[in-house]
Structure formats: C-alpha cells, structure tokens
Amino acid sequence: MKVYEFEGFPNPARVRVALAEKNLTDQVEFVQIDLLAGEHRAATFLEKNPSGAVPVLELEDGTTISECTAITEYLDHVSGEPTLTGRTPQERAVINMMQRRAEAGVMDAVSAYFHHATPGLGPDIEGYQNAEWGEHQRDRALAGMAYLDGVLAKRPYLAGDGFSVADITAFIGLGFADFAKIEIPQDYVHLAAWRARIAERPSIAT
C-alpha cells in the first residue's frame, strides 16, 4: 500500500494514527505531496484524487481511496484488533456520528478558521478567503470543543467505552486548533483531560 500525503498535515496525521493503532505503518510506503509547492494540482495526482486533497490511499491493484473515514475504515479491515469503527452495528453507529460530530465540530471548523481568518499556507495556496466566515468557524470550533466536553463528563472515550476513530479526529482537530492560535478554554476539564490521556498512546507519542 501507498499513502500519498503531507507530512505534519491534520489529515494525514489523522490516517497515520490509525495505521499505528492497527500495526499497518511497516506495511505502507509514504509518499510526499509538497503541498506548497503545489504538487497536488498536478494532473498525476489528481488522477489519484480529483479534489487534489491528501492522503490518498493506493492500493496493490491501483484502487486509490481518498477521504480520513474512507481510509480508517478501510485499514479496520485489513486487520482485525484493535477495531476503531465499531463492530456491532450500534457501535458503528455511534462512531460514526461521533466521529462526523468530531470533525465538522472542531476539526473542519478549525480548518475554515485558518484557511479564512489567517495568512493560512499564503496568497498562491489559498486563493479565496473570507475572514468574516473563518471568524464565524472559530466561535464554532469553540461551541463543538464545549459540546466533547460535555460528552467526555459522561463516559471515557468519545463513543464509548473504547478508543475509536472519532477520538483521533478530535485530537487531531485540537492540535491543528493549537497551531491556529484558538486557544482551547481551561474550564473545559474533562476535554483537556481525555486529551491528556490520549496523548499516552504508543501511537501518538511515539
């Protein structure tokens, strides 16, 4: 397998986390994007991708899958324990929805924030802002880190009793908010705690 991707990037960060999590990373040949060169407009990669986003997943026939989800849930498959997208169909259920709240709630938002409110990766990468909607998204990110709070008062994780790919959206979400300069509120005790235990993961801290 080939992941094709922008090192340090949220979203490749966010796949790289789950092939650790699944014992897949010695499996998988990186490939660089350079993103700031403006790689991911070549026509060869968009073959790959045609929204021109990373990571991109090839597979050995030459399927590519784009897409953080799509990416997880393919690799939850490939290998069995530790399972990241549920196995009954309630606990897929569950994450999923958790994991879509996770990403428009924090990690989209930040994202529109940056690309919009912010210098973002300059003029050439950009194009098109609007400060007034990446303001908008910040006050959004904030109301979806309040609402993981209020979620993570109540059970461990944030679709249940077990890690899944909705808490490596959200902690990839809060990190790319600390790079953003949106400065996570400290009375949110029980988010900053979950982050704190996730961050003891081998395949986060290593």
Ligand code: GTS
The other form holds:
Amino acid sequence: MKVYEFEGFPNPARVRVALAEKNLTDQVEFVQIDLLAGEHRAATFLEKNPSGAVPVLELEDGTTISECTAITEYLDHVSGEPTLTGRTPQERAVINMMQRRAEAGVMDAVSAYFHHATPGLGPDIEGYQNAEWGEHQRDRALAGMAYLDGVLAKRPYLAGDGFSVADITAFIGLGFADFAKIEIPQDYVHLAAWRARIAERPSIAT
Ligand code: GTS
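Given the form predicted alone above, produce the structure of the same protein in the form predicted together with the named molecule.
All chains and molecules follow, beginning with the one already shown.
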C-alpha cells in the first residue's frame, strides 16, 4: 500500500493515527506530495484524487481511495477485527454520526478558517479567499468544540465507551485549531481532559 500525504499536515495525520492503531504503519510506503509547491494540482496527482487533496491510499491493484473516513474504513477491515469504525449496526451508526459531527463541526470548520481567514497555504495556492466567511467558520469551530465538550461530560469517548475514528477526527481537529491559532476556551474542561487522555495513546504519543 502507498499513502500519498504531506507529513505533519492534519488530514494525513488522521490516517497516520489509524494506521498506527491497526499496526499497519510498516506496511505502507509514504509518498510526499508538497502542498506548498502545488504538487497536489499536477495532472498525475489529480488522476489519483480529483479533489486535489491528501491523503490518498493506493492499493496494490492501483485502486485509489481518498477521504480519511473511507481510508480508515478500509484499514479497519483489512487488519483484524474492526476497532475504529464499529462492529454492530448500532455501533457503526453512532460512530459514523459522531465522526461526521467532529469532522463538520471542528475539522472542516477549522480548515475553512485556516484557508480563508489566514494566509493559509500562501498566495500561489489559495486562489479564492473570503475572510468574513473564514471568521464565521472559527465561530462554527468553537461551537463544534462546545458540543463535543458536552458529549464528553457524559461519556469517555465521543461515540461511547470505546475509542473510535470520531476521536481521531476530533483530536486532530483540535491540533489543527492550535496550528491555526484558534484559542480553545479553557472552560471546555471535559474536552481538555479527553484530549490529554487521547494524547497518551501509543498511536499518537509515539
Ligand atoms: N475531506 C478530506 C479528507 O478527509 O481527506 C480533506 C482533505 C484535505 O483537505 N487535505 C488537505 C489538502 O490536501 C491537506 S490538510 O492541510 O487539510 O491536512 N489541501 C490542499 C489544498 O489545496 O487545500
């Protein structure tokens, strides 16, 4: 398997954590796509992902899979029992729902803030920017974090009693918020405690 990524960037980091959780990291060849140099806009890369975004997983038969959720779904089923995306119909549905809430409410909102209200990836890469809309996305991200804080007041992980892909998305989304200089309110105490606990997982700490 190959993973096209830009190491250290948030969406590729989601897949790095999933790979580590499934003990698959050493089975992957990582190929760096320099986003700052615009390598993701080259025709050869757009053939792999028409969205022009990393990460992309490429299988031995040439199949390319983009979107972190789809890649994680594949990895979770290719190595042992599913541990990240749920086993029963109910688990799968709840994890999917919470993953999407973390993604839309934090990850995607922070990303939109970064690309619109800050210099983002620089003038050569950021074509259209709308700062007002970007600022609004920061408010959305803070609202998303407040929602997750409320969820974590009632249960240890976002989708219930076990760690899942929803936790990966939210954890990396908070890291992206730090990078984009969105200040996470200190009174989100449940979110902060959960974040400290997740940071200790071997898939993240090492
Ligand atoms: N929904 C996609 C996923 O789940 O994979 C998002 C992918 C994405 O936005 N990737 C960013 C990218 O390639 C990299 S990251 O900075 O968000 O980690 N962006 C290219 C660009 O031109 O914005």
